[in-house]
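Single chain ahead, by itself, as structure tokens, in the form predicted on its own.
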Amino acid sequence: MFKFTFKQKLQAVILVSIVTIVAYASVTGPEPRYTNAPGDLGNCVSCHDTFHEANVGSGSVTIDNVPAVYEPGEQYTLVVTVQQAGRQRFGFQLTAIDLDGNRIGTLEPINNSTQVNPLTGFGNRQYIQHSESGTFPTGQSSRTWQFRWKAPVDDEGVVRFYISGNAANGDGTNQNDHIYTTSTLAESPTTVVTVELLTDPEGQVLEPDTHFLIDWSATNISNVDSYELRYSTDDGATFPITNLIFSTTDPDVTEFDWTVPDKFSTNARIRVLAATQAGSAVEVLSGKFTINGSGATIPIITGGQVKGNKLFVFGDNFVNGSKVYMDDVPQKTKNGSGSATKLKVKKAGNNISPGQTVILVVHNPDGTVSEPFEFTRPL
């Protein structure tokens, strides 16, 4: 029979030992810092030997109930979930931090799944996070805790919380189990920003190289970060990169004189974002105008064709973005191959029967749409 020395027989009781503290420190609650908030030591992974980075597995942590905007002195319930399929067992810890890092707010459990940690981190900032009996789903692959934020009795600006979340696989060590993390924020009535837009050019045929005065306004402008301005062609859907009118870090410029672009739209939009120093941002659209520029690429329908459930358009001037209308019906519908003369709509062939008639047209996302086009499936 095998036997162990005294020094193996040592070595072996020192590693269940630390097997069990750290099983037992993670089902009680983690150490302070690990919410991944600037900062903070990290997030779980640092103690739970995942052999990967945070959010890489097919679950998620969240973070429901926080206020848009807080009022001081108001108490929140909010609720946080971790959840991945598969997953034994759950935990997480928080912490809602000001923009320079300081504590905000008070953290407080309102059951037994809950806990605040004793110890504190930089700036005095509190950490909640799971209890013992905090750990077992409470849902399919999941658990939810809810607990108590209470926004301090003064506006003292926005608060950010910051969530690390753990879906562990239940064999009682820190080996192979996922780790997630979120952030989200609240506004104070003295940061949160609005824009207003004070000129709309609403049902309005603006001519190319002409003027418009684009004029906004915007609450609590020492929380704005820039302004930037673009313009959409196809109903506000998309506003690309290479629509953009103007941009400013500058908070005090609230108009900007746009040179209307050789472009043709019958569903234009102006869109002014505002980026805060919070890390949000807030917009406002205008009403939709015309752009009446020489750029128009009306499409053309040449023919169709059935090719099992699908239906092929064949045709001219299509765009990526284009739809296809079946008897005044939008159809899912997808460029053939990235062609700017064939578009596929899936299942279309499905309710076509061999002999029938259907009407097809083409909206352009600039609002163009084609003529009518009868087409007849073969017998």
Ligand code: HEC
Second form
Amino acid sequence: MFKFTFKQKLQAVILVSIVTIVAYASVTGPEPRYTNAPGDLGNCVSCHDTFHEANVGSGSVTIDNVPAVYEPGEQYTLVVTVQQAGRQRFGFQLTAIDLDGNRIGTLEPINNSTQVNPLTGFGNRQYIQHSESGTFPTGQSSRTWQFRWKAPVDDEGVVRFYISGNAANGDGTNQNDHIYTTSTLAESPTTVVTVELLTDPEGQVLEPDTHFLIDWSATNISNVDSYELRYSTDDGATFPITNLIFSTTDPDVTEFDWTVPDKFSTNARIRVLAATQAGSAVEVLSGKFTINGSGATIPIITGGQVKGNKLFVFGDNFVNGSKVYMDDVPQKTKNGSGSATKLKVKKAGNNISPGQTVILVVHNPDGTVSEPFEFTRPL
Ligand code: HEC
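Please give the corresponding structure for the form predicted together with the named molecule, as opposed to the form predicted on its own shown earlier.
Everything in the complex follows now, all chains and molecules, and the chain you saw is the first one.
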């Protein structure tokens, strides 16, 4: 009777598993052109349509390690993560295209968790995506994939990455899966825009209604889409739209004669923001200066109270970003709801024993400072 040797059996097993893996790889992983890039057929929602649209749900798809500016000929290991609490299986697809929608650079797996789809799309686009074995979680309710993007040897301009990700329930069907999309870009040395402030009011005291000439310059000016100038009164923490100084879509305009507003701040800054044609933005901030306007609302302290380990400070003219100083030491201050009359200082209560007196001062972000307040914790 014919008998298989152990070696033959082993070969048979190996052959079967290779066939299975090959067959699996050809049917698994999405078809090309579902990254949500312009010119693609859409995103994974086209088939995973339980929720009708992408980006509904508590999860996300993110891409990391994309340089702000790529070096031609350089290789980058990109990291894509899909996450959503309670999800079992994950997938993604990504393509790298230039501003005309054509393939740029080369996508390559660095391990067996991803594969390049043998089919290409419009503009010779490549699609890199999960493999069958690359669908299992690598973290708590998340999956991370690493793969390579080789930048073109010659500077071919901006690269845009489009990614569609699936946070799936693992039931082996296209039902009840949450789809997320995102995109990002890297500029090239010939497209990157940098801005520089040529006039900086740093350290100056500007009077309201006087003029200050804001003068700036930019590199690769033909890639500038627009400039927008704003000022901050809280040391650059915020640049609200109400603080708009000037905006233009003429990249040749690089100065503006600013009429200083009647605002008060010893923590003022100017921001020049340039938006590029590819859709990225670069900004430069001035140094800190003072606007000597009226209407300074100086914070006032009227009382304090220790509750547990917290210290509450009562008074008026507090704002988001007000900071309590206790005996000259800045404290972790909370004013989440933007209360004008109450500040919460976590843990400071621990450092004031019953009967002890401390000096409290409140600093507002515009640089105004309250009178010192003597607070004695009751016995
Ligand atoms: C052309 C239709 C189609 C498109 C487009 C599609 N899928 Fe699927 N997908 C399916 C089907 C059908 C299944 C069920 C399993 C099978 O038949 O392979 C599935 C299953 C999956 C699963 C396993 C789901 C689970 O709960 O077990 C993942 C992960 C997945 N797809 C990822 C993606 C990603 C990521 C995209 C977009 C880049 C995508 N799919 C786009 C048809 C599609």
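Under this definition, the rigid core comprises the largest set of C-alpha atoms superposing within 1.5 Å between the forms. Positions refer to the first chain, counted from 1. Computed from a predicted structure; not experimentally measured.
On a rigid core superposition, would S188 pass a 2 Å threshold for CA movement between the two forms? No, the C-alpha moves less than 2 Å.
With the core lined up, does the C-alpha of V306 move 2 Å or more between the two forms? Yes, shifts by 2 Å or more.
Taking the rigid core as the reference frame, is the Cα of P72 displaced by 2 Å or more between the two forms? No, shifts by less than 2 Å.
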